[in-house]
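Taking the form predicted in complex with the partner chain, here's one chain by itself in structure tokens.
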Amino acid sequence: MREFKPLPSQPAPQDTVGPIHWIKENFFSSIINSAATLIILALLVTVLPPLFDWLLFSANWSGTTQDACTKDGACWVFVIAWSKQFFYGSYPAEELWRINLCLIALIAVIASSQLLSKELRGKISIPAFLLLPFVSILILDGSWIGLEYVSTDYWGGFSLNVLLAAASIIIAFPLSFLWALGRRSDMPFIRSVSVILIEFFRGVPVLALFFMGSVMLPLFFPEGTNVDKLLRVWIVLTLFMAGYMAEVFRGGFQAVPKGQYEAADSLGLSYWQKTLLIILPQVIKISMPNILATFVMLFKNTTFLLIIGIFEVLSTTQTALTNSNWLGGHSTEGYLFVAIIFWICCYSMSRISASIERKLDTSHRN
């Protein structure tokens, strides 16, 4: 009888684990891949060191005038010297606390919507949100509340981009909600008005809307009334945003299961009770990532205001570049700086929206 002799266990094959295998798998899995890896590495080696050298190591960091830029690298002195204008525009220096106050109020309101308990949230955060744009205008303008009057001609810089985008989305929120409801309504006239509004503001280039705001809107007001340029821009931005958000909300409404509407009806809730208490919270939850994406788009589009002569951050940069004391060709540094600011803001918002998406994803995927 033959005896059963187990063979000694073999070690794991060496080339399927460990760092060597990882490198092989990720960089040299085939001839084409190896070639691609080598080409990309060669490109990175030739491009990155000079780039970092220009950006950081041979860059000029200290000084106040153009003459301080003696090294070959980037002249960050330019950005530092103009940083106040880039952020606040030409708002009077001793009144800057007003802009800061508005920005802090904005952050506080956003934080309150996250931190407060559920009951307080509805009673405090929502009214605070809706009041914020008007309170901010009162503070920044100042003439109604006994502060020194600052004309909107002096408002500008990156803070204007932020505040204008925030003020537009806040007012666009209820408006777009109504338009989306109108588009889903059974009433034919209300439905067609909503469809026309939404499609108009989505179908026309935003620049055309801004031009409408600056050359056509004044014609619509009664003779002699002079509506402030920034106010007209705010109206246009709000309507533009409302068009896009209405479509986002429509998608949200469609995604709420029909049973939810029927359950609300069978409880005997009125139309507004049903919409506001049952449907809206679910819609907002579903649409949150898209709302943020739309907001990012609006925020980036605030730079277009340069074309109709609003001193937002890009416009301020252009002015700084043509200043006679700084004619050393600093456009790369200037645009790079603005690009980095926008990138940080938009990237973090897209991260937030991705994390919300993950948090709300209750579906069972494997």
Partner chain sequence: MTEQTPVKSSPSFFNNPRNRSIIYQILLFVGLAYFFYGIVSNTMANLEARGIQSGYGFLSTTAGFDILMSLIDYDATHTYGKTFVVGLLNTLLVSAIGIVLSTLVGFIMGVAHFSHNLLIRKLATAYVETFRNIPLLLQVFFWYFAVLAALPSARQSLSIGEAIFLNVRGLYFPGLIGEPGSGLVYGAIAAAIAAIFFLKRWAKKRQDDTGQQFPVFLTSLGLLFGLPLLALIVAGFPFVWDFPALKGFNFRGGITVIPELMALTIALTVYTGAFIAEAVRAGIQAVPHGQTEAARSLGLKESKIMKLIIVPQAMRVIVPLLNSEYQSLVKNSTLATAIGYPDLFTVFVGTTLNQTGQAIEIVFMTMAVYFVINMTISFLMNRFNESVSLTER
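Output block for the form predicted on its own, input the form predicted in complex with the partner chain:
Shown next is a single chain and nothing more.
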């Protein structure tokens, strides 16, 4: 009887593994793909070298005035010279630590939601998120806690975009959840009120809401009450965000299987226990991509504040471009700078959302 002798394992064929195979499969798998790859490569070779030369190698980096822009490249001196106004607006220079403190607190709260355990996250991160907008207002205003008073007329720049968007998102999140529950309620009055609020704030353009907040909202306050313009904008942004988020949550509620509701009822849980402990986590997991899209939309919509005369980063850039000392045509550098910092923030939000999705993923696909 012949004895079975296994042959030694052989390496994979060279034409099925390795970087050359990957390039072949992804870029030159057919005649059309090969032609598209070559055309794109030709475009990149034509466009990228002069672009990088203008952006970096021939750019002007040092100096404090327009006269320092002597090379043919971009004049980043303009951005550097106006960097304080771009980031902080007209906030007093000696009080900038307050804005930095609020931004650090925001980063710390976001990081805590990622790093803390599930039990601590519920006890620390969520209350910290809800308190952050109000604590930030107290710190930036200063008059309530014994610091120098800084009027909201001096708040501005990119920090205002970030803090205003964060404050609106944080307050709108629970509000939109309640509106979504109200829309699904069996009580006609609550359902009607929720539907009217959602459809109104979702259907009216944000620019019209800003004008209504500036002109009409003071009419709803008692006579003689002077409501700060920035506070009015915050209210409008929060309600606008809540309208969109409520629909996102409603879609999430409808996607949760009916058996989850029945299982929670069979355990004898109350309405709020069932909603908060069983349904809400699943709704957030299902709705996370749409929630992120709404966050990004709101963050970008903060640039519309320039229409009503609030100096966030975009309106500050436009003001800088009209300054008589910088009339050298630096709009490309200014708008490119604004686009880059907005892209960085939106991409960071996308990564955080992806991380949350992975944490909430309870599927068994792998």
